[in-house]
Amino acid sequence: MITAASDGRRMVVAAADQAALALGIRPGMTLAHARAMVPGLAVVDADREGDATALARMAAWCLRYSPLTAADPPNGIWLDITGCAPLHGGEAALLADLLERLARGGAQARAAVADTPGAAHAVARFGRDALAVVDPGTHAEAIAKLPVGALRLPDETVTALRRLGFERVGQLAEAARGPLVRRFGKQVALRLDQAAGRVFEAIHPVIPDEMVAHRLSFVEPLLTAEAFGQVIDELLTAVCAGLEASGQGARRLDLLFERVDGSVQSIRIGTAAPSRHAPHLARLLRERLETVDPGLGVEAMQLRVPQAEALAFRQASAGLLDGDAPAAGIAALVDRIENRLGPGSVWRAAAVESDVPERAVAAIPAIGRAPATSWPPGLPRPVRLLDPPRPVDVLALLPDHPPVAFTWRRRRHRIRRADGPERITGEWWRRAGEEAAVRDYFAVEDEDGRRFWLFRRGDGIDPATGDLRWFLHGLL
């Protein structure tokens, strides 16, 4: 199937799905040519306005990855992920998650990260891989072998350059600028400089209509953290009022610093629970100000709430207070730790319905409702599980006698007391062949009073249950 649109004189292919591309159909091809190549080709009229609206919605959805996202018509999205990649496990992990989520929604996409928007655009569309991370400082080499069409030049300019023998970006970058400017104007030189990073290219971030946000501009540029702190207070007053009016609390806030050079700096904070308590949110934002480079000055600041949740009032000990007014409690502490050390640095252990110890626990958010599942009170588990279990050398009698001694990290431990065995069998519904697996666990104490949790793999009778090796699984 293809999408067709008029270029003013004829109908051309605007887009093609994978099946059409495999048959040789390409965007820009005339519709008559495409139908001659593939009789019975399914054709849908292009809806440019609808496509633009959908692209803007997708750019707004990408705010989950970065506070600076923008649509790049007709089929691209800009994301400035400066400082955001560590929150998602790195640049490659961020792109992989983005492409996976888009694929689940039925959208086929390619993505690239580079030092400049122009280089990322070129590698994403003309590179070899659907997911590419260009190492810092190597963007010039990464685009040198790409075709000149990767520079976002008009089709007629690309055709004229190829007639002159310029097939690759590297060839064009090495050519004298004067003749190029005289023949093609400043656009070719501008695109080369933008891709190389010699000319800054600003991204104008998208703001969804439903997002609570507030912006303040200044007569004179601001440079100091003290001035930024005062503006933060003003912005939060307006934003928290908007949240209260909508009955919501912020779970994520983005503070944007619009510099006089046209670039935008940003900081992002998150909360463990919905909050509109301005002093608490201001404290979180101020703690991140040290990461902001004001450059020659900041001429405007904008505070956004890309993620909010319902937050109602609740009865406190004295009077009717906002739902999160006691922000000095555990939620505030969790917010401060996570915004300093990163998401996932604070969590709770929750029970999972599984007899296998390493599967019986899961990390859940520090704030929120815990699952109803609990561990059996008669089968205590170690405070610390080793992942994976450590192999140890054990002296013990078979089949059911406890260990007499074991060696771990080149140190021999003589057992003074032991309790067990506790037999745990495999979970056949998880993996084929696991139903025969057997572990016999022993809680032991050595002569120095240290306690360990050991298990033997196998029952000592049937070889299919395990190889009789011993492992240290936890510290009691």
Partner chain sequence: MQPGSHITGLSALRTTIARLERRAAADRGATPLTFGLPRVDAALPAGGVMPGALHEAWGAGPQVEHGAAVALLAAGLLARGPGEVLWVLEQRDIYPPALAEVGLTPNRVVYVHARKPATVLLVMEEGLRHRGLAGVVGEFSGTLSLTASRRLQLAAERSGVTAFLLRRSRCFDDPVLREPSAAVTRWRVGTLPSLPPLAHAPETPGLGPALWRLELIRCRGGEAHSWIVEAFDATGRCRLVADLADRPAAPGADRPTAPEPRRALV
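Numbering follows the first chain given and starts at 1. Predicted model, so just to flag it, every value in this text is computed and none were measured. So that the term is clear: the rigid core is the largest set of C-alpha atoms that superpose within 1.5 Å between two forms. Compared with the form predicted together with the partner chain:
- With the core superposed, residue 34 shows a C-alpha displacement of at least 2 Å between the two forms.
- Superposition of the core reveals a Cα shift of less than 2 Å for residue 391 between the two forms.
- After superposing the rigid core, the Cα of residue 425 is displaced by less than 2 Å between the two forms.
Having seen the form predicted on its own, could you give me the form predicted together with the partner chain?
For this one, just the chain is written down, with no partner chains and no other molecules.
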């Protein structure tokens, strides 16, 4: 299938799907030529305005990843992910998540992260992989090998450059600037500088209208952390009032600093539970202030709530049920720790119904439903679980005697007392390879009274159950 659009005089192919591309149809071909190549080609009129609207909507959707996103017609979206990557587990994880969600929605996409918008643009469109992370400081090398077409230049300029023998961006970057500018105008030099980061390139972010937000601009540009702190308090008062009016609490807050030089810096914080408690949010924002570079000064600040959840008014506890009260207080503590250490660093352990020790514990969010169940009592379980289990040399009688001695880290432990075996069989419903697998666990005590948790792979009779190697899995 292709879409067709008028080029003024003739109909040309505007875009082609995978099947059409495979048949040799390229955008820019005349429609008549395409029809001649592939009889029975499905042609749809291109809807440029509809495309632009859809792209803008997609850019707004991308706000889930970053406070600064913008549509880049005809087929791109800018995301300024400065400082946002840790919230999604790193840059590569963010991109992978973005691509996966887009693919689920039926959109094929390529993504790249780089130090400059120009380099990211080039690598995303002309790079080898659909997902590319250009390490900081290496964007110049990353784009040097790409064709000159990657520089966002008009088609005529690209053709002319090719004719002069410039194939790669790297060749162009090494060439003398003077003749280039005289021949092609300033644009080539500008694009080169933008890609290399010598010229700043602003992106114009989209702002969805239903968002709670507040903006303050200043007569004199602000520079100091104390001044920012005061502004944060004022912005929060306004934003929290807005949240209260709509019965919501913030899960994410973006604080944007509009600098005198026209660029924008941002701080993003997340909360474990919806909150509109201004002092708490102020504290979270202040802790991140050191990451902001005010440059020559900040002339306006804006606080936005891109993600909010319903937060009902809660009646103060009457103290009749003791169990209800403390959870509310812990959310603030968890937020402070998590915003400092990064997501995933605070958790609760929940019991999972599994006999395999490493699967019996799951990490769940610290705020939310507390785990209701515990593990079955009465079984010896180690305080420290070694992950992965360490292989040890063991002296033991087969098939079911506990070990007599074992060597771990070149130290020999003679075993005085032992308990076991506790047989744990593989969970075939999780992994096919575990169908016959067996582990025999022994809790043992050495001459000094130290206790260890050892296991043997296999039951000692049937070789299919395991290779009879011994492992130390924990310390009791």
